[in-house]
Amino acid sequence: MVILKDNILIGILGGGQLAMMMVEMSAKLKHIEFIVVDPSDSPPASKVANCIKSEFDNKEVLDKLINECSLVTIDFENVPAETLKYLEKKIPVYPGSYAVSICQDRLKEKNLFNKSNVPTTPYEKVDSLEQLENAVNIIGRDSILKSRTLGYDGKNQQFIGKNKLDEIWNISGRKSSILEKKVNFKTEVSLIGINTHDGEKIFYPLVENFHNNGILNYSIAPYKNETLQKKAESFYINISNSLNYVGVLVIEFFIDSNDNLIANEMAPRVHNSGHWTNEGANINQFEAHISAISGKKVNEIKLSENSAMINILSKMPKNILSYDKSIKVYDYGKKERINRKIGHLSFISKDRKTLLKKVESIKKIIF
């Protein structure tokens, strides 16, 4: 179904910084307006769009979206799948409830990867202490217990190691989980792809990502490896086709010691590791997503330089522009809190070594 109309009102469920940048970064697209739904007071997107304060299961608000919007999208993957099911009975929703429900559950996600012939680390379903003990016997203690849902930025994850299993199970909250064998990896990369209504796939280059305590600290693009790029794209096509996906979808991979791609997880939305596209590509990921879901043409992605994105966590640094005026500073307007993403920095350079030196210098200032 192609949505393209003269005037399009897009509903966004979730009003965080991703929704804010969807509105801001797609401003040059004509005849598109936005309405945002978010349960919090003054979320970032409320600064740039009409924002309704509401829980995501408020049917009165959902009916308003149905009556007024051309389509609906999301800015984070934990929007209830039931909400999306309710909406998509009446109006188009991208991504759809099926894709989001898969991405909300680590077990379903891993099963889909395997069904799509995409390699993963060994894993086992865990719903009890007995199952955890059996899973550890199969996989070993060099493994991580992860909750099936609501696990992001390193949350709800426990390393097994020499720890007592009953203590690990209690710390985990006794939630439905999976046990994953820890991957001995060289680096982590993500592939950001755009899926159009007619089935076209348009890819950004692989992005190299660097985490600390499960939280993305910074990303460098492009990660130049033609073999891995082609392999990642082939995996991506299998997965996105199985989800009947429209819009931006991101898949994160480990690169192991033998240069194999190991799928870790995916995000049914624009992504933190794609913030560099604002300055580093001819089409940023936000504009690409809005164009794709609304039926507008998405041109070939082009890069002219190397790009870096550094997350600002916990506290906004002072006078960062006095260090280098070529740095673009994004302030999400969030209250400062330990390990909270409250903004990011972005900059480009023709010379990769120069870019990496600047990254190291800035890391010392903000981390």
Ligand code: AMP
The other form holds:
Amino acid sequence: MVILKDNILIGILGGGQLAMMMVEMSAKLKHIEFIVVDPSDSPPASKVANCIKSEFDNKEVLDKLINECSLVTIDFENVPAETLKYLEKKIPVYPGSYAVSICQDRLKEKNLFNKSNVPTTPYEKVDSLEQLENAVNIIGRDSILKSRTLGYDGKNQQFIGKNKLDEIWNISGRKSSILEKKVNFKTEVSLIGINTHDGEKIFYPLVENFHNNGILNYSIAPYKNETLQKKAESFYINISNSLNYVGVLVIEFFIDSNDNLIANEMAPRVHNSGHWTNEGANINQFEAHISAISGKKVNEIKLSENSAMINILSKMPKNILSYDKSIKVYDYGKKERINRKIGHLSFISKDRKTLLKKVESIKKIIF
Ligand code: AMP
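Please could you give me the other form, the form predicted together with the named molecule, since above is the form predicted on its own?
Complete assembly follows, chain above in first position.
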């Protein structure tokens, strides 16, 4: 465990907006500096921290992190597990390679949920057209084929429906996949939790998430339901304990019409559905993560208002600030591209109805 003393340098693998906000939003924590590794030219975090342009398997760069950093964390889950294994032989890496390797693979992730008595939608492993046909016979056609790895924002997912299975299998790129039953959900929520070195778990209230085409469009917090909050926390504790997890881990759930929680997936990092915590909570998820991995105490989470976070996708709107000055606009400085997350909006309100009304009017401008 790292005890915060003199200056410590934290290495972040991945320099996207999550790394950028880890640096910016934890600025009030003293004695912490950052160095970021990212293969792309001027990623968002390069504006706020020293950034090394490099692939994640460059041993020279990894050795530099080993020599200079006190610990390493990640801003996205697809850092090769081998890289994390290499680093963690020499310095602490949070989350560790085991936890990340589970979260990188939908099959391992769902198997872990089931082993931890956390309900999931029925699923089957698919490695061939024949296995896809068998899986569809078991699960039915109201189902989705998802690649086991590298799927995010609805990417690498095919709905089966009336489609021909050989065509779906070809379109999917014949990748190792799972077929999972489509959930007829009432809504979606996520639980953002902070895991300290001492095994303490500190939770934010559930946040309700609204997706379109697999991409998070907006989130509203808190999703107030004491029974579901307790249930989600008990599921979370089983899972994070079995991963020996330190730092922020996020689990996404469907809620069905009978108010059952069904785990969908998890993220071994700070998460888009937690951006509202910057304005809406006493401790934001980025500061919480950096504090937890550095061995600093994390206080109880408190919120006094309702929060909304709306993603800006594809194109930066020009008129949002003139629309309402109480909206905080985050611009990640990324090139505009269809369905790319290039920023977000965040605002709070004591009154939930007022908040939801504002969300509706902004949605009309943004989407
Ligand atoms: P994922 O990449 O698994 O997080 O999926 C992105 C989004 O697609 C989810 O948040 C849901 O809105 C939708 N989705 C994914 N899997 C399912 C499923 N089995 N049933 C219904 N909707 C799903």
